[in-house]
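Given next, in C-alpha cells, is a single chain: the form predicted on its own.
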Amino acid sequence: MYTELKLFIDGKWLNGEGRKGEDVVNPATGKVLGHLPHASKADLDEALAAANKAFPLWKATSAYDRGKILRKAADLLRERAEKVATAQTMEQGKSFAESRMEVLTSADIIDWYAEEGRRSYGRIVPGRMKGIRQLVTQEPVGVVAAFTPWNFPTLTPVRKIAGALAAGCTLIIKASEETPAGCVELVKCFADAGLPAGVLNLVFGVPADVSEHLIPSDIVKKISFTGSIPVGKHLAALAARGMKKATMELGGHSPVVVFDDADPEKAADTIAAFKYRNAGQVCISPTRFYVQEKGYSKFVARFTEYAKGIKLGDGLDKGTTMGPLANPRRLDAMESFVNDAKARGGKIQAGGSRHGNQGFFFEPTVITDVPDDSKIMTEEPFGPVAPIVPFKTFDEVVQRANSLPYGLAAYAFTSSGAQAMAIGDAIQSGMVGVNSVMISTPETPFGGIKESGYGSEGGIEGLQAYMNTKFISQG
C-alpha cells in the first residue's frame, strides 16, 4: 500500500539505480516502509537545467491554460485521496481522518491558485504629463527552490507548488526525507494532469547538501522554506548572498488567552481539539495557555478531561484520535520539556510519559504551575504537551504573550466585542484567531513576524510572493 519512492526530474521518474538513499520508517511500528533515493549533484544540476529550460515556455503559457492543468491536478488528488492519505499516515503517523482532510484541503489550495493565477492584475497609474501612460505589471520571478518539513507531507509542499506554478514559475522542491510519499503522490497528480516536463521537479537528499547546491545557483531566483528558525536563518543568509527573494515560514510558540468573560469549558473543548491535532506537531499549534483567574480551574479541568479521553494508536486503526510522534527525536524532546517543568514545580495533570512498547508514542500531556521562564513556556514544544497558567489583567497577559521572539499564530477567547478587538490589535503575531482556530485557509495569508519568518503563503499574498513587479512608463 505504500508508495514507490522516486525522484522526478525533467518529466521522468528516477529510482535508486546506484544512488545513495535512506530508509523511511513507520512511526507507529518502527518498521521500514521503503527506501528513498537521494539526488546526486548531477541530478540536482539536471533539475536546475530542466527548470531553467521550461521556464520561458511555462511563463508564456496563459494563466487560463495554466489554471486548467492545476484544476486537473486537484481533481486527480481528490480521486486518489484514500491512497495518498493512507501512505501519508503510514509515514507520518497522524490519524487517517486527519490525513484525508489534509489531502482534500491540498486539492482546495490547488484550485484556489488555479483561479487566483488568472487575477494577477496590474494597474494603470495616471501620468503627470499628457501622452504618458504608466503601467504596473506582474511577472513570474523565475525558477524557485522550495524546501518542506515532515509534519504535513502534502499540505506544505502544495502551498509552494501551486503558488509558484500559478504565477508562471518553474520549481524544484525538496520535500522531507522522513515523509516523502505524500509529496511523491502529489507530484504524480501534476505530472498526470499534463504539466510540461521540467516545470516541476522533486528531489530528496541530505538537506544541507541540497540547499547549499540549489540556492547559490544563478538559475534559482526565489526560495521558499518551511521549517525551524535556525535552518531558516541559514537558508535566508544563502539567499541574501544572491539578493534572492525568499519566503520564510518558521517556528512559533502560539499563546492562547482565555478571558474571564469567555465560557472556559467551551474554550477548552475548542482549543484542546486543536492542540492535539497531529500530536501537536503543527507550527500554528496552540502551545502556551494563559487563562484569567476566574475561569482557570474550570478550563484546566475540562482541558485535562479532553486530554485523558484521547485514544492513542496507529493512525490507520479505527477509533484512533492521536497517532505517534513522527520520529524518536520528538520523544526525547517531550521528555526534556516534562522533566524541566517538574524540576521547576510544574504539576502533571495528564500524561507526561511515553506510551507503549513500539513506535514513537507520547501521552497527551497537561502541565500546570510552571513559571514563565521554564523550557515549555519559552521554546516551541512541537508535540502533545500543553502548559496552562493563570493571569490577572489584560496588560499583564499581553506582555507575557508578546515576550518571546516568535510571532506566527495566537488565539484568544472572549465574549466582549471591545476586548476581542483590543486583543487582536495587541498581540504581536502574523495570524490571530479570536474565538476561532480557523486561521489557515487557501484564500487567506499564512505567515509570521519576528523570528517566525517573513512573507506569506495563501491568499493573494501567496501568489504575489512568486511575482516581480515591473513599472513601465510609455510615452
Ligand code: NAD
Contents of the next structure:
Amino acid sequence: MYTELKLFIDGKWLNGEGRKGEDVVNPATGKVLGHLPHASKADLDEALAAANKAFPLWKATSAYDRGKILRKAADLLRERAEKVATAQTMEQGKSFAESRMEVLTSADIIDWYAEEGRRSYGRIVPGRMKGIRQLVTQEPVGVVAAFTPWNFPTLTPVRKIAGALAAGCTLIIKASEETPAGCVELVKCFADAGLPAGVLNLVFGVPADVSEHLIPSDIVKKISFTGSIPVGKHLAALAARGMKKATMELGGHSPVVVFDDADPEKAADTIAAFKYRNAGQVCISPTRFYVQEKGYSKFVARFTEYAKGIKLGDGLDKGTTMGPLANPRRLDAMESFVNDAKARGGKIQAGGSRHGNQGFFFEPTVITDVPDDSKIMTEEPFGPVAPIVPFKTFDEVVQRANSLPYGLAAYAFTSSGAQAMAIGDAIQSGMVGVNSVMISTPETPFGGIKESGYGSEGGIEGLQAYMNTKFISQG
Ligand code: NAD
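Return one more block: the form predicted in complex with the ligand, after the form predicted on its own shown previously.
First the chain shown before, then all remaining chains and molecules of the complex.
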C-alpha cells in the first residue's frame, strides 16, 4: 500500500542501488514503512546539470503549453487521491480525511498556477522622448532549489513546484526524508503528465549536505524553503552569499484574540477545530489564545470540551479525528512545554500527557493560568497544546500579541466592524483571519514577516516569486 520510494533525476526514477539511505517510519505504529535512497553528490550534480539543460527549453515553452501539462498533472493527482492520501497518512500520521483534503487542495493549486502562468503580464510605460518604447517584462529566474518539511508532504512541495513550473523555471526539490511518499506521488503525476526530462527533479539525503551542495551552485538562481526559523536563517545566509533570490516560509506563534463582543462559544468551536488539525503541526496553527475577561470562562469550557471529544488514533482508522505526532522529537517537545507550564503555575484543563504505548501520540491539551514568559507562550509549540489566557483592553492585547519575534498568522473574533478593522491593522503578521480561519487558499498570498520569513507563496505573489522583472527601453 505504501509508495515505492525513489529519486527522480533527469526524467529517470532511481532506486537505492549502491546508495546510502534511511528507513521511513509510521508514526502511528513505530514500524518501518519503506527505505528511502539518498542522492549521492554525483546524483545532485546530475540533477543540477539536468535542470540547467532543461531550463531554456521550458522557458521557451509557451505558458499556454506549460499550463496544459500542469492541468494534466492536477487531473492525475485527483484520480490518485485515495492512494496518495493513504500513503501520506501512513508516513505523516494525520487523519485520512485531512490527508485527502490536502491532496485535493494540492491539485487545485496546480490548476490555479496553470492558469495564472498565462497572466504574467508586463506593462508599457510612456517614454519621456518621442520614439522610445519602454517595456517592463517578467522572465523566469532559472533553476530553483526547494526544500520542504514533513508536516504537509504534498501541499508544501506543490506550492513550490507549481509556482516555479508555471513561471517557466526548472526545479530540484528536496522533500522531507521523514515523509517522502507525498512528494514522490506528486512528482509521478507531473512525470506521467508529460513534463520534459530535467524540468523537475526530486532528491533526498542528509538535509544539510544537500542544501550546502545545491544552494552555492552557480546553476541555482532561487531558493525556496519551508521549515524552522534557525534552518531558514542558515539557508538564507547561504543564498545571500550568492545574492540569490529566496523565499523563506518559517515558523510562527499565532495569537488568537477573542473580544468580549464575540460569541465565545462559537469562537471556541471554530478555533479549536482549527487548532487540532494535523495535531497542531501547522505553521499557521493558532497557538496563543487571548480571551477578553467577560467571555473567558465560557471560551475555556467550550474549548476544553472540544479537546476532550477528539478521538486519537491511527489516521487510517475510521472515526479518528487526530493522529499521532509525526516524529518522536515533537513528543519530547510537548512534554517540555507542559512541564514548564506546570512549574510556572499552569493548570491542565485537558490532556497533558503521551497517549498509549506505541507510536507518537500526545493528548489534545489545554492549559490555563500560564504566564506570558512561559515556554508555551513564547516558543512555537508545533503540536496539540493550547494555552488560554485572559486580557482586559485592546491596547494591552495588541502589545502582548505583537511582543514575539514571529509574524506569520494571527486570528481575531469580534462582532464590531470597527474593532475588526482595528485589530486587522494593529497585528504584526503576514496573514490575519478576522472571524475567519480561511487564510490559506491557492489564490491568496501566504507568507510571514519578522522572523517568520519573507516572500509569499500562493496568489500572484507566488508566481512573481519565480520571476525577474526586466526593463527594456527600445528606441
Ligand atoms: P528542524 O529545524 O531540524 O527541521 C525543519 C525542516 O528543515 C525539516 O524538514 C528538515 O528536514 C529541514 N532541514 C533541517 N536542516 C536543514 C538544512 N541544513 N538544509 C535543508 N533543510 C534542512 O526541525 P524539526 O524537528 O524537523 O521541526 C521542528 C520545528 O521546525 C518545528 O517546531 C517548527 O517550528 C518548524 N517547522 C516548521 C514548518 C513550517 O511549515 N513552517 C514545518 C516543519 C517544521
